[in-house]
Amino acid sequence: MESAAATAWLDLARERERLETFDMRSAAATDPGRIARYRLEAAGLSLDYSRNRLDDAALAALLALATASDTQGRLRAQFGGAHVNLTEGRAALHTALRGSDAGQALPQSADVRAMRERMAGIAGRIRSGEWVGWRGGRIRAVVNIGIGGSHLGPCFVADALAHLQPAGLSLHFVSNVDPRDLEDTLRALDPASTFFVIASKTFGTLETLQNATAAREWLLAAGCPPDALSRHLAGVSANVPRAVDFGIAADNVLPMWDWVGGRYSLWSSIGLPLAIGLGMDAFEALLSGAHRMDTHALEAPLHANMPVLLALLSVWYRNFWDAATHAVLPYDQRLARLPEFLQQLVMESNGKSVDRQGLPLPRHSSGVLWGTAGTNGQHSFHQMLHQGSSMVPVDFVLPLETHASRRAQHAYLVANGIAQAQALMQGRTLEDARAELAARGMSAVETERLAPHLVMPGNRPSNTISMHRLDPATLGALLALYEHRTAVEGILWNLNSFDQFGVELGKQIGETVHRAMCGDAASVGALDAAAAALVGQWAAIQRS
């Protein structure tokens, strides 16, 4: 299989050379069937990948790489519970958390069903008003305290589905160890009606524990009796004893498992604030949408497999067209946090430099993922996308219907999303620029002076992922699509997408720096000169 994959990489290099002058505009104009062939639908999503620098022969070569890499076999192994996280000896079974069957063919299914029942019980009692604070009033605010996967997923989904939140119950998310994050959040809240979800797999994450301790102190300072803290605190952790030692009642601690990685934990009990704020029905619809995409990823043939094709296109541009970044541009304000969520998913998963055997990778892995909501980006970085010297592949994410009341205004948003994809492909030639300036009444001299500045090279690739409307099911499918795309990238690059040792060293040094700030001489000696100088500056400020 390795020799077949090596051959496939060489074949793709030849395809890249052949397509050096490939023009998407000409391909679209001369091949009326291209759009139909380069379009897919799955789990309520539509993918148009016709605006890419490839033809049928190049696409066949990409699919050959997927076959040679045993993509379908590796996905089946992951879904079946194999220890695909080789370095930590763990499975990556977040897919078992989704869908109505909750992975019933797997040994973990009973635990998953029990977890969901406990989530539903807590959420239902808070939403109904049965669960009351220490003064007997109902809960009006839920504050999630976590970081990384314990924060980004639920925070993003809460924003995306905010239209489902009931009046009188607000969701808030705190992650930064900067005390301003928590203090700014709590300023407008009433301690007697505030409920905290403290989410940490180990219950030892520094940022989360610092914020959780401050939240507990805030409750006590406001008059909450220590024996009533259980009315205001819940935990999500694999370390139940540590959560109980912190002061959370054992019945209020929901489990996590080592076969669910942090960046994939949204679908687990980490979703408790969503079950409370959006309702358990909405959370289960989110799971169901993801499950539909799981089924598609596992069963669809490679040539009709949405996440596989997106992964192949990502590899195509990263490794053969020198694309160092990838932009994700959601044309829906409620999806504004999607790029932030995907940054962890993609770069923490595939930002690696060794393969599954620990050998140096022979080619680049993940580049930088970035973006923001349209149309805001059109008035900032889209200039670079259209006229910059670097080519950046783009995913446009486009819900076609809005939950807002001003539908006529929303039409402008949809029009802009559609237009930007066309403009990236179409560009503007020098002749077009001259004609446009002449039509404005400019002189021949001014036309010649300005025309080069209006030229846009075009031929810049993009995918458009559209959906009827943004709802829990389509959102679940969208997130699962990107999860599987990321996993397939890892398969193609032959790396482990499920560990994240790169986050550890900075944390370890951070502990040394903090000890040095507290006056530990040995720790000061362990710092480099620049770090020691900054610690000295900090200490001087504290003394002043």
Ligand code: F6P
The other form holds:
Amino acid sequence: MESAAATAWLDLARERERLETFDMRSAAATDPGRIARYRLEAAGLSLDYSRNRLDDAALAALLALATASDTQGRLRAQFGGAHVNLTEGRAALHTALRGSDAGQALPQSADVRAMRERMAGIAGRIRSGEWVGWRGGRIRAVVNIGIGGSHLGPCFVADALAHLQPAGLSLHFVSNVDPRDLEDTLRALDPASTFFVIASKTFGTLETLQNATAAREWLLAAGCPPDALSRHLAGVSANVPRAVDFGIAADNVLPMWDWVGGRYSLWSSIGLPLAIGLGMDAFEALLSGAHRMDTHALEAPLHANMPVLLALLSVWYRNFWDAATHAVLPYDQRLARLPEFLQQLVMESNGKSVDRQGLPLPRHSSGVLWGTAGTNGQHSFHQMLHQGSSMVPVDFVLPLETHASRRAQHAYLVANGIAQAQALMQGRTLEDARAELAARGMSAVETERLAPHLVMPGNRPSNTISMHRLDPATLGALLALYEHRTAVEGILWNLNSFDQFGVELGKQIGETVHRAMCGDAASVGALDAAAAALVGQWAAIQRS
Ligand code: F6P
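Next up, the form predicted in complex with 6-O-phosphono-beta-D-fructofuranose in place of the form predicted alone?
Complete assembly follows, chain above in first position.
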């Protein structure tokens, strides 16, 4: 298998050379079947990948890499509960949370069912008004306190499906250790009708513990009797005893498990604020949309497998076309946080430099994922996408229908999403620029002066992922699509997508710096010169 993969990488390098002058525009013009061949439907999503620097032979070579890397076998192993997180000896079974188990009845299912029942119980009682705050009034605001995977997923989904939130119950998300985040959020809330979900897989995360402590103090300061705190605090953790030690009533702590990674945990009890704010039915529809994509990822042949194709294209551009970044541009305001969510998913999973055995990777792994909602980006960084000196592959995410009332206005949004993909591919030649300027009545001299500035190289790649409308099921499928794309990238690069040791050193040094700021001499000695200077500056301000 190893040497078959090595051969596949070499074949791809040859394909890349062969395609040096490949032009998507002529490929589209001379091959009318391309658009139908380079298109896929799965779980309510459509993928058009015809606008790529790719022909059938290069695609076959990419698929050969997927075969040689045993993509399907390794996905099956992951779904079946194998310890694919080799460094931590853990499974990555987020798929089991949506009932996807690679044909084996996983023992975890009973735990998941029991957790889900408790989750539905808490959510139902808050939504119905049966759960009351310390003054006897119903809960009006839910504040999730968590960070990373205990924040980004629920925060993004709450935004994306905001049309499902009932009037009179608001959802809020606080993550940053900057006290501003919590203070700004709480300013408009009434403590007697506010319910906190303290979400932390480890229940040992600095930011979350600081904010949770501040939230509890806020409740007490407002007059909440200590024995009524349980009406206002719930916890979600894989370390239930720690959550209870913190002071959350055991009945209010929902478990999660070490076989769910933080950035894959949206589907677990980390979804509690969604179950409360959007309703259990919506949460289950999200899970079932993800389950449909799981089934597709497991069962579709490689050439018709959406996450596999997206992962292959990502590797193609990253390793063979020097693309250091990848933009995800959702044309839907409600998906504005999608790039932020995907940044953790993709970069924390695949931003690695050693393979699964700990040997240096022979090639680049994940680049930078970035983006924002269209059309906003068109008035800022799209200039660089169209005319910059680097090629940035783009995923356009495009719901074709809206929940907003002004459907005619929404048509402009859809039109712009479609147009941007065409513009990236089409570009503008010097001759076209000249003709355009001349048609505007410009003099020949002015035309010659300006025309080079209007040239756009075109031939710039993009995928378009479209869907009828953003609803819980299509959103679930979209997120599962990117999860599996990320897993397959990791398989192709032969790295462990499920650990994140890179985040640790900064946290440790942060503790040392903080101790130094508190005057601990040994910690001061551990600082480098630049850090010591800044700590000195900070201390001087404190004294002044
Ligand atoms: O710092 C990285 C990280 O470990 C993420 O992987 C995780 O999602 C986040 O911190 C939060 O961790 P926890 O849920 O344990 O508070």
